[in-house]
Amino acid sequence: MQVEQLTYAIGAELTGVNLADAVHDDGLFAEIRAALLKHRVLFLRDQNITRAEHVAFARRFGELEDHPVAGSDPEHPGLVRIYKNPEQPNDRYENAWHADATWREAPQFGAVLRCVECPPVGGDTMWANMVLAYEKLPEYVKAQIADLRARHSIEASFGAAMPIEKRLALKAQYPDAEHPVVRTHPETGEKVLFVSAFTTHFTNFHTPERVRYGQDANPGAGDLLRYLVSQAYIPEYQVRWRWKPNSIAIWDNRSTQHYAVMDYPPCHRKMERAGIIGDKPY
């Protein structure tokens, strides 16, 4: 297996490897896992693997989970189908910068995403290194956010366009989760900036140390949250991947965010993602 680093900040392409082999080869899988921790997102081309092999490889990292809104392959639970269809013009929304499923008490460890069909041009995906985003913050900001916690919501994201009854039912099933604004990576011990498009507000900002009068909390907390969320937008922290059929991305959801670029004309874009159950951030 060869590993080619793609940017200074994040990302590497693997060649000379078939992920189907890593299902049964412990040594090869250990190499891939070590590369993932180092580079945070890994890319591979020409991985003509079956859905069963896709799921089996992802399960080497941990058990898989379904998504309450996006549909899964009926024969392979945990393999979420992210299909964009030109016959459904209202289904054009992609996303903003986010880490997957932070609205869960235990967000995903990571994911293995395979391109089934994509536009000839456009539809790239970008990833950002949120360890570097934290490291580069001014020291006074690090001190200000060291003990902050924030809420992450599926209701305010996936549920926003639903009728109110469905939206409230979704929130009842998945109440807003509260996570530290700066989490610690459970394997590397690195500090990670952990707010994104799923984050709605801080839960412990309004204290005497930060707020003299009630008006200090508004817009002070909102301005700080927007500033922190915007750190993922910095190009120096990013890598961009151009999809082709049978290309695969594997990422560490604990230390990265990603963004699916919606710059392609109405056409099919079919992706299949195996999301791996993670742990509660601390």
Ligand code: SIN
Contents of the next structure:
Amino acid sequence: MQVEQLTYAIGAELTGVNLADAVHDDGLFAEIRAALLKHRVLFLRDQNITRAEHVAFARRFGELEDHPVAGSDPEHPGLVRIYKNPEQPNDRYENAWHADATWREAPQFGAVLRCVECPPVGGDTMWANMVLAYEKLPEYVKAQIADLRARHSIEASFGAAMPIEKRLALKAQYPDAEHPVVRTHPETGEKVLFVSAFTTHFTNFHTPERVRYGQDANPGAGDLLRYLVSQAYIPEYQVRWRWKPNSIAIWDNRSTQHYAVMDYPPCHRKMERAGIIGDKPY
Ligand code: SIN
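Having displayed the form predicted alone, please output the structure of the form predicted together with this ligand.
After this comes the whole thing, all chains and molecules, with the earlier chain placed first.
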């Protein structure tokens, strides 16, 4: 297997490897896992694998989970269909910087995403290194956010366009989760900036040490959250991947965020994502 780094910040392309082999080859799988921890997102071309092989490869990292809004392949539970078609031009929910499923108590470990069909041009996906985003923060901001916690919501994102009863039912089933603003990567010990488009507000900002007058909390807390969320937008922390059918991305959802660029006219874009269950951030 050859590993070619794609930017200084994040991402590497793997060649000379077929992911179907890594289902049974422990040595190969260990090499891929180590590369994932190092580069945070891995890319492969020409992976003509079956859905069963896709699922079996992802299962080597852990159990898979379905998505409450996007459906899964009926024959392969855990393989979520992210399908866009010309009949749904307003279905735009991916194009915001996020880590997957942070509205769960235990957001995903990572995912294996395969392109089934894509526009001839456009529809790329971008990833940002959120360890670097944390590292590069000014020290006074690091001190300010060290003990902060924040709420993450499915209601305010996937639920927002639903009729109210459906939205409330979604929220009842998936109540908002609270996570540290700076999480610790459970395998590498690195600190990760962990707020995104799913984050609605800080939950413990309004203390006498932080808030002298009302303005410090409102708009002060919102301004700080917007600043933190905007760190993923910095190009120096990013990599951008152009899809072709049978291209695959594997990412560490604990240390990255991603953004599916919706710059293509209404046409088919079919992606299938095996999302791997993670653990509770600390
Ligand atoms: C996602 O947000 O997990 C999907 C990314 C993509 O469709 O490119």
